[in-house]
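Only one chain is given next, in C-alpha cells, and it is the form predicted alone.
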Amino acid sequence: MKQVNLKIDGKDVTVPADWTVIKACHQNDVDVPHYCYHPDLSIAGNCRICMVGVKGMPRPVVACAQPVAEGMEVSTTGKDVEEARKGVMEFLLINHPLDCPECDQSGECKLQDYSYDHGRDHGRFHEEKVRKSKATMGPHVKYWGSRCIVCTRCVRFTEEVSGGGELGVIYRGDRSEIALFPGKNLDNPLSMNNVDICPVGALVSSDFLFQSRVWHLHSNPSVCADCSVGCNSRVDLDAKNQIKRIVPRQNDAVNKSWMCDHGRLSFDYVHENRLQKPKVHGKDATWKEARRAALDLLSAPGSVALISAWNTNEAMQSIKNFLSSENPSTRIFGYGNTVEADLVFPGFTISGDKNPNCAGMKQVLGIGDANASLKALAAEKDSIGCLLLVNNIPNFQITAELKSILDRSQNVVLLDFATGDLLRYGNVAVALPTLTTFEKSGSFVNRTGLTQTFDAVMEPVTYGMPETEIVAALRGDRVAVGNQR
C-alpha cells in the first residue's frame, strides 16, 4: 500500500494512501469530533461537526471525506475549524429537548460531549422546537425522533451490515426523521447495533431501557461464548453485581464493531437456576465429602469422560491431565449444541456452531467433530462404570444420544453451573458446581483458529469453583473450600 506523508497539528506522520482525513488523526491519537463517521461503515459526511483547516484551502473542510495527500498540513484547532464546529453544534441543538435527565444515552452521549467541548455557551434560538414521532422499530429498538440528528449511522447499517435496508430519512430539512419502510420492521438478529451506533438517545434498547443509569456501572472487557465466532464484548454490571448489558467491543480480526441480538442478551442463566452446592446422592454436601465420593466413583474400571465444547482450554486440559494420573483407561469423548447453518450478512456473519470452544477441543482433546463423538460413544452397548460429565452449557437439553448414555452409567459425576435437566435425570452421583464463563478466566479458540482469553467479569453468585480449581482439589492439590468461604 502507497504511503504519505503529512502533517497534523505541527507533528509529521505516514499513513496509507486511501486513508481519510479523520481516520489519521483517529490513529496518531488526534482527537476529531465526529456523528455521522464510523470506521465500520462508509462515508455519509453530512454532521459537519469534523470540520479541520488544511493549508491552501480558503476555509474548513470535512475531515470524515477528505483524502489524505503527500504534503497534506492539517490543523485541528484555530479560530475558523473553532466557529465552525459551533455553528454546527448550535444547529444540531436548535430542535433537540432538554429532556437528559430522562435519556437513556445520557452519560454516554456525544451531543452532551460535544455540546460542552465545542458548543457556544449561551442560546438563541427562542422559537418553538420541531416535535417529532416516536416509534418501536422492532422487538428490541425504540425510536426517539426529536432527539436524532439524523447521521444516518444506523441507515447506513441496515443497508451495508445487516442488509435488510429497514430504514430510510424521510420527510425534509429540520423536519427529517427516521422511519421503518412501509411493510418492514427492525427485527433482524443484529438489530441491536443500531443502538451501539446511534451518537444520541434517538435509537435505544427496549431491554435496557430506563434499567440504569450508565455511571452506575462498571465493565468489564470479555468475550462471547454463545457461537464460534468469539466476538470480542464488554460487561455492563450493577453495584449488586446484576449484568445489564452486554455491547460489542471493537475488534477488527473478529467482530469489527458488531455483535448480534443473542449474544447481548444471553445472560439471565447467571442469575437463574444455578447449583449452589456440592451434592452427592441428591443432597447437599460439603467439598470434602463430594471430593471424595467424586474420587471413589472416578476410579471405576470402564470409566468415560464427557466434555462438553463448552468448556475453557485450560478446563479441558487439567481434565486430561488429572484422569491420565488417576485412571489411565479413562476415554474422553465430547458433545455440543448442534451445529446448524450460519446466517450471513453482507457485513457479519452469525456462526451455525453455538460451541465457543470445538476448535479448542480439537487441538486440546484431538476431537475434531464434537456431535460425531457423542455419537459414537452412543452408538457403543457397553455399560459404563462412571461418567464424568463436565457440561456448563447454558439451558442444555438432553439429547437422546446423550439419554442412551445416561441410562447405561451406572454411576454420573457431573461438573455443571445450572440445576436443568441433567442433575435431575436421577442417576448423578456426585454433582460439582461450577461457574459460567461470566465468573471465570480461560480461553477458547475461535471458528479461524485465534485463541482469545478471558477473564471474570463478575463475583461468583454460588459455591462454585472453576474446573481448573475443582480438578486441583480432587488431585489433593489444594484444599477446596467451597462453601465455607
The other form holds:
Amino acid sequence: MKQVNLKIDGKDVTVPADWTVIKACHQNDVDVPHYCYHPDLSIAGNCRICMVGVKGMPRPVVACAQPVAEGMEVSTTGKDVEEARKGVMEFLLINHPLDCPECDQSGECKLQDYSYDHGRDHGRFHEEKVRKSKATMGPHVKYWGSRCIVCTRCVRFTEEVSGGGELGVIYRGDRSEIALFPGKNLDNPLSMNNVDICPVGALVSSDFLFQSRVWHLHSNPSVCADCSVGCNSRVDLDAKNQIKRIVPRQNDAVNKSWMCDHGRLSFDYVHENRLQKPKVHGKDATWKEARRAALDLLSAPGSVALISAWNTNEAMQSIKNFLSSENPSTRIFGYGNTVEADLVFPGFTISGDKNPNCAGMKQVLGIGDANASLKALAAEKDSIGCLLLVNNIPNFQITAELKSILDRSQNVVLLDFATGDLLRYGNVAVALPTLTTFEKSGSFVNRTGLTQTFDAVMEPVTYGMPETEIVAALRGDRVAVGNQR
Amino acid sequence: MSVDMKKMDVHPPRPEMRPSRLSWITRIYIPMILKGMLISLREFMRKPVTIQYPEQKPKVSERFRGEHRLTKDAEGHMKCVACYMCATACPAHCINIEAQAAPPEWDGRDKIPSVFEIDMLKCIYCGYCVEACPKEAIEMTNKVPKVYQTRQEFIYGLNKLLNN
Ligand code: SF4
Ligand code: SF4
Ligand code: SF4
Ligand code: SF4
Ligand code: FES
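Form predicted together with its partner chain structure, per the form predicted alone context:
Below is the whole assembly, all chains and molecules, this chain first.
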C-alpha cells in the first residue's frame, strides 16, 4: 500500500494511503473522541464528535470519514475544534435523561468521558425531553431508548458482523431510536457484542444488569477456553473474587473486537460443584495421603493416561514427562468435547471444536484427533491397570465410550476441578483437585496455530493445584504442598 | 546567590548541660499532693459535665450528624436508586448495597436496592454519603447512635434506615 506523509499536531507521521485521519491519529497515540466510529465496523460519520482541524479547510472536518492525504496538517486541539465538540456534546445531551446513577454503563460511558473532557458544565435546555421506548432486544440484551445517541454502531454490527440485520433505526430527528425489525429477535450467538460497542448505556447486558458498578470491579486479561478460536478476553471480578462478566480484548489476529455470548457467559463452573480437596476412595484426604495413593496406583503395569484437549500445553508436557520417567509403559490417549460444524458469520467464526487446545495436543502429545484417539482406546478389550484421567472439561458429560474404558480400568486416578459425572460414576480411586483456566496460567494453541499464553485472573477458590504443580508434588520435587489454601 | 560559608559555620553557644534541680519544697512532695487534692475537691463540688449514656441522651444541635435515614418520595417509595455513590464515597467502607430492578409500577424508576446496610460501628459519621447522594435519598438524623448488645444489631438494614 502506498504511504503518505502528514502532520498530526505538529508531529510528522507516515501512514498507508487508505487510512482515515482518525485511524492515523489513534495509531500514533493521539486521542480523538468518537462515538460512531469503530475500527472493525464501516464508517457512518453521524455523531460528529470526532471533529479535527485540517489546514486549508474552512471549518473542522470529521476525522473518521476523512481520508488521509499527502502533506495534510491535522490539529486535534484548538478553539474551533473544541467549540465544535462542545456543541456536539450539548446536542447529544439535550434529550438524554442523565440517569447515570441508574445506568450500568456509568463509569465506562463515553458520554460521561467526553462530556467531562469537551462538554459544558451545565445544560441550557429547559424544554421537556423526549422520552423513548425501553425494550428487551433478546435474551441477553436490553435497550434503554432515552439513552441512545443513534450512532448506529449496533445496526452496523448486526449487518456486517453477525449478519442477521435484526436492528434498524425508526422515526426521525430527535425521536429516532433503535428497534427490532418485526418478527426478529436479537438472539444470535454474538448478540452481546452490541452491549460492548454501544458507547453509551442504551444497550446493556441482562446478565450483568445491576450486578455491580464497574468501578468496583478489577480486571485481568485472559484467553477464552470455550472453543478453538481462543478469543482474547478480559475477566472482571468483584471484591469477593467472583467473576462478574467477561468481555473481549481486541486482537486483530484472533478475534478482532468480538467474542461470542457463550464464551462470555460460561464461568458459572468456577463457582459451582468444585472438587475442594483431594479424595481417596471417596473420602476427603490430605494432599500427602492422596499423593502416596496416586503414586502407588500409577506404577501398575498396563496403565493408560487419558488427557482431554482442555488441558494446557504445560499440563500435557509435564504429565508426559512424568509418565515417561515413572512408568514408561503407560500409553497416552486424548479426548475432548465432540466437534460440531463451525458457526460462520460475515465477520466472525465460532469454531465447532469446543476444545481450546486440540492443536496443542497434536504438538505436545502427537495426537491429531482427540476423539479418534478415544475411540481407538474404547475399541480395545484388555483390562487397564490404572487409568490416569486428566479431565478439566467444564460440565463434562460422561459418554458411553468413556464408560466402557472406565469399566475395564482396575483403578482410576482423576485430575479434575469439578465433582461432576466422572467422580460420581464410581470407580475413581484417587481424585486430585485441579484448577479452572481462570485460576491457573498456561498456554493454548488455537486452531490457526497461534500459541496464546494466559495468567490466572483470580485466586483459586479450592485447595486445587495446577497440573504442573501436581506432577511436581507426585515426583516429590515439592513435598505435597498440603492444605495451604 | 553565593553563600557565605563562614556565617553558616557559626552556631549559638550550647547551654551547659546540667540536670535541672528541683526546689526543696517540691522535693518533699506533701504541698504538691495537697494542691492536687484541692483541685479534685473543687471539681467534686461542681456540677458534672458527663451524662449517664446510654440511659441519658445528650442534647445535640439540630445539625448534629447522627444515625442515617433513607428518605421517601411523595408516593412513599424510597428515593434510593442503588447507585452506590454513597458506598463509593464512604471512607469507612461501611455501606453494603445490592441492587435489583425496581417494580414496574414505580414510574420512571429502574433500580432500587435489595440490600442496603450501614455498619454503625464502622461509620465515622462524616456525612460524605449524604453529600455524594445524587438523589437526596440518604440524610443524617440528629439521633445519637444507639447502643446494642451484639454487633449484628449495629448493622442497620433497609427497613430500619427507611423508618429511622
Ligand atoms: S443503541 Fe447504542 S450502539 Fe445502538 S445506536 Fe444507540 S447508542 Fe449507538
Ligand atoms: S468464539 Fe470461542 S473462543 Fe471466542 S468467545 Fe466464543 S467460545 Fe470463546
Ligand atoms: S457518615 Fe461517613 S462513614 Fe458513615 S456511612 Fe456515611 S460516608 Fe460512611
Ligand atoms: S443512598 Fe443515594 S448515593 Fe446511596 S445508593 Fe441510594 S441513591 Fe445512591
Ligand atoms: S466518530 Fe466520526 S462522526 Fe462519529
